[in-house]
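Shown here is one chain on its own, the form predicted on its own, set out as C-alpha cells.
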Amino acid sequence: MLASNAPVYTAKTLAQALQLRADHPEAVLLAGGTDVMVFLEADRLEAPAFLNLWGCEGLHGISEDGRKIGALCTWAELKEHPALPMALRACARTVGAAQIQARGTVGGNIANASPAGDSLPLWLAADARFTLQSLRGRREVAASDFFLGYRKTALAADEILVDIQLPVQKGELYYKKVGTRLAQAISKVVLGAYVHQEGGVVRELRVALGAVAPVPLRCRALEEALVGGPVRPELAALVHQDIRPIDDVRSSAHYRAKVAENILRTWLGSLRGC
C-alpha cells in the first residue's frame, strides 16, 4: 500500500505534464514507480505531492530505427526491440525480474540518478543525448553532462525528461553488470563501453563504469592512453586514475576496484584481433 497522503496529479498528455510540472515543481516525478515505492515502503522519501505520468501520451515507444527511446519506454519494450544494440538489450533483461520490466521505465532509470543505476554507463558509452523538456522549451543535455552528483542531475524543476536519442555509431556498445545475481539484483559494478577500431587501430573510444563512485562516469585516462594506438589490455589498470568506490552493504571498496580492473582487462582483451 501506497505510504502517503500526498496528492497526486496526474497528466495524460505530455502539454498537461508540462503544465503541472511548472505549477507543482516540488512534486516528485512518478513514472513506473518501481523505486518511487520502495522508498516510501522504507520511509526513505518524503514527498508533498506526485505528477504521474505513467500514461501520458508522447512520452512511450521506441523509433522503427531505434534512435529515439520516449522516456517511459519499459524495459521489456527495450529488450525486444530489433533496431536497438545489443548491448542496450543485454542490459535491459537483467533489470529486476518480469514484473519490474513490465513496469520500471528507461527514464525513470535516468532521472533517478542512482550510481549503481543499470543503464547508466550505456548511455554515456552510447554518447546519448537527453531531450528535457519546459513550458519553456526544449533542450539536449550529453548524457556525460546530465548526472552532476549522489542522485542529482541536470533536469530543472521545471522540467521533465522526455526522450533519449542515440547517435548513428559506426563501432559496438558491450555491457557487462556484476552482481549478487545476473539480475534482480542491485549492481556491485556496472560496465557500458563503446569502441570503434580500423586496422588495428582505436579510433573511438568510450568507457563507463556504475557503481564505483557517486555518479556514473567516463574513464577518462583509459580512453585517452587507447585511442590512436592498439588494444593494451594492460591499460586496464587506469581505471583506478577515475574511479572512486565505496564500502557499502552490498560490496567493499576494494572488490569494487578490483572487480572493475578485470572485467575492463577481459573485455579489451576480447577486442585483440577484431
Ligand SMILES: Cc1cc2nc3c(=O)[nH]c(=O)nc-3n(C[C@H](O)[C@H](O)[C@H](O)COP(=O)(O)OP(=O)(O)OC[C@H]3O[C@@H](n4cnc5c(N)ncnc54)[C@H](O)[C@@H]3O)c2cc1C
Given for the second form:
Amino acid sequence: MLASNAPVYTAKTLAQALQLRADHPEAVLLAGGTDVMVFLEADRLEAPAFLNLWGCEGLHGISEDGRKIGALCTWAELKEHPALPMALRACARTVGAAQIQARGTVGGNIANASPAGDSLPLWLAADARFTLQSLRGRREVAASDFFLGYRKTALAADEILVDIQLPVQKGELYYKKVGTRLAQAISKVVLGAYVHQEGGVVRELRVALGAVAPVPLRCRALEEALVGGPVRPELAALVHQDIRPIDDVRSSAHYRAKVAENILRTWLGSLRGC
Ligand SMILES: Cc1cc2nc3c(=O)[nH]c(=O)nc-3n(C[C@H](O)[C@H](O)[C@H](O)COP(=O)(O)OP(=O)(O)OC[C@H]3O[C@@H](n4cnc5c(N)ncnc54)[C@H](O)[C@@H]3O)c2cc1C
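After the form predicted on its own, can we look at the form predicted together with the ligand?
In what comes next, the whole complex appears, and the chain from above leads the way.
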C-alpha cells in the first residue's frame, strides 16, 4: 500500500503513459515500485503524484532473439529467457530474492541509477542502448552516455525509458557481484565485462564497475592497456586509475578497491588461452 495520499494516474498503453507524463511532469513514475517504496517509507522522496506504468502494454516483453528488452521486464522474466546472455541471466538471479525478482524491473533499476544497481555495469559492458520516448519523439542513448552523476540520468522530465537494446556480439559477457550474502544483499562491488579475443589477442574489451564511484563506470585505462595485445591479468591494478570508491555503511573504500582489482585479475586470468 502507498504510504501517501497522492493521486495515482494509471497508463494502460504507451500512448497513454506518454500523454500522462506530459500532463503531469510532477508525477513519480512507478514500475515495480521496489525502489520507490523504500524512498517513500524513508521520507526521502517527495511525490505529489504517481504515474503507474505497471501493466502498461508496449513496455513488456523480450524479443525472441534477446536483443530487445522491454523496460517493464522483471528479473524473474530475465533469468528464464533462453536467448539472453548468460551473464545477464546470472545478474537477474542475484537481484534481491524471489519477491523482488517478481516485481522489480530492469527499467526501474536503470532509471533509479543507484551506483550499486546490479545490472548497470552489464549494460555498459554490453554497449547497450536505451530507448527514451516522450510526446516529442523517440531517441536512443548509449548506456555509456546515460548515467550523468549520482542518481542523475539523461532522462528528460517528460521521457519514459521504453526498452533496452543489445547489439550483436562476437565475444562474451561476464558478471560478478560481491555482497554480504548471495541473496538480499546490495553490491559492495559489481563487475560487468565484455571481451572478444582472436588468436590470443584482445580485439574488443569493455570493463565496467558499480559501487566504486558515484556512477557505474568504464575502466578505460585497463581497456586501453589490454586491447591489441594478449590478456595480462597483472594489469588489473590499472583499475585504480578510474575508480573512486568511498566508505559507507556497506563497506570501506579500501575493501572496495581491493576487491575490484581482485575480481578483475581473476576474470582476466580465466580468459588466458580462450
Ligand atoms: C529488499 C530489496 C532488495 C533489493 N535488492 C537489490 C539487488 O540485489 N540489486 C539491485 O540492483 N537492486 C536491488 N533492489 C532495488 C530494486 O529492487 C531494483 O532496483 C529494481 O530493479 C527496481 O525496479 P522497480 O520496477 O521496482 O523500480 P521502481 O521502484 O518502480 O522505480 C525506480 C525508479 O525508476 C523510475 N522508473 C521506473 N521505471 C521507469 C521507466 N520505464 N522510465 C523512466 N523511469 C522509470 C521511477 O520513477 C523511480 O525513480 C532491492 C530492493 C529491495 C526493496
